[in-house]
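In structure tokens, one chain follows: the form predicted together with its partner chain.
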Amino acid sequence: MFCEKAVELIRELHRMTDGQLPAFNEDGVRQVLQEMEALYEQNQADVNEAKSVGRADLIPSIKLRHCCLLRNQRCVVAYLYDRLLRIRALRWEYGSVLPANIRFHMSAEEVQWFGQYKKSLASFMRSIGGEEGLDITQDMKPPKSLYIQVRCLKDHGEFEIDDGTVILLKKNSQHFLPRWKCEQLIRQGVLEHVMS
């Protein structure tokens, strides 16, 4: 049956229920597009024959191939769209700089899309909340205090806070830091929020 490769692309994404981004299946997409080309050409030939020699009996087969073309199109579009939803999630979960191993999973166009999404989000955030803008990727949970106790889960090097002091984030060191500085590092798993 046609369109098996297209559904395989969908299954590949569906398997990753937590929103992870698998590597871009360039081969798979190319195979689907090739199948579409072949179906289209067969249909063109059959349509011409049906019109010129009056073979209306070819119409059911033309319809069937057309259904396959639509199905392939649906699968490819859904594949690309779902990947964009996952990439969008990365901006909110990881921040604006993605680790290399994730970037390798994205196609060139997807990297470009991510850059544009970042820009749109940044200009939106600048436009709200008065003079300085408002970082809406912060304070995902209602804050209870200005400063929080954190423990470092891995070596992260030097970290500068607003008043100029530099802190060395060494594994297992504990610090009392402003909440807004730490939020992203906590989300990335570098720091751990210690509740007293």
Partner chain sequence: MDTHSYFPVTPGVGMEENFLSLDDILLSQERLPVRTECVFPRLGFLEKSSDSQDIAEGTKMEFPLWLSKGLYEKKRKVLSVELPKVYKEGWRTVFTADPNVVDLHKMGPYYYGLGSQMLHFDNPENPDIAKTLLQTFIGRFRRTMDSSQNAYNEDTSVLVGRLDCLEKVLFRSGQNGLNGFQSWEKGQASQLTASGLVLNYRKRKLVDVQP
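Can you return the structure of this protein in the form predicted alone rather than the form predicted together with its partner chain?
Chain only, nothing else included.
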């Protein structure tokens, strides 16, 4: 049946919860594109026959295939666009370095798009807020306090804060740090916020 593979791509995304990125379904996209190519070629042949021989009985089937082509096109574009929105949200959630398990689910083109988006966002942040720029990815929620208690989940090495103090982040060590300095490490899974 026409358009089933395209609709399955949309269902695949719909099954995933927000914030999750399913593996890129390259086979599904390829099958939809092949179906579109076959529909287009059949339409071209029928249009040529309808023009040359004057067969008006082919027009309904031409219109049906054309509607299927448009639906497949909308489904593929919706699939790709939804994935880009999810990847853009991951940049805000995880920062400029995505975990390997998420990068594994991305196509090469999506990785390239993520790199370009990351550069554009960094360029924008440098252009606002004076000489040093303004990191708009920090404090996604208004902080209740400027300093927080954190526990290190894995060895990370040395970490320098604004006053020049160097802190060694070793597994299971706890520190009282400025929120804005450790928010990125919390998102990356290096630190966890200890609720008192």
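Here the rigid core means the biggest group of C-alpha atoms that line up within 1.5 Å when the two forms are laid on top of each other. Everything quoted here is computed from the prediction, not taken from an experiment. Residue numbers count along the first chain shown, from 1.
Engineer: Aligning on the core only, does the CA of residue 128 end up 2 angstroms or more away between these two forms?
Structural biologist: After core superposition, the C-alpha of residue 128 moves less than 2 Å between these two forms.
Engineer: Please state whether residue 152 has a C-alpha shift of 2 Å or more between these two forms, with the rigid core used for the fit.
Structural biologist: The answer is yes, as the C-alpha of residue 152 shifts between these two forms by 2 Å or more after core alignment.
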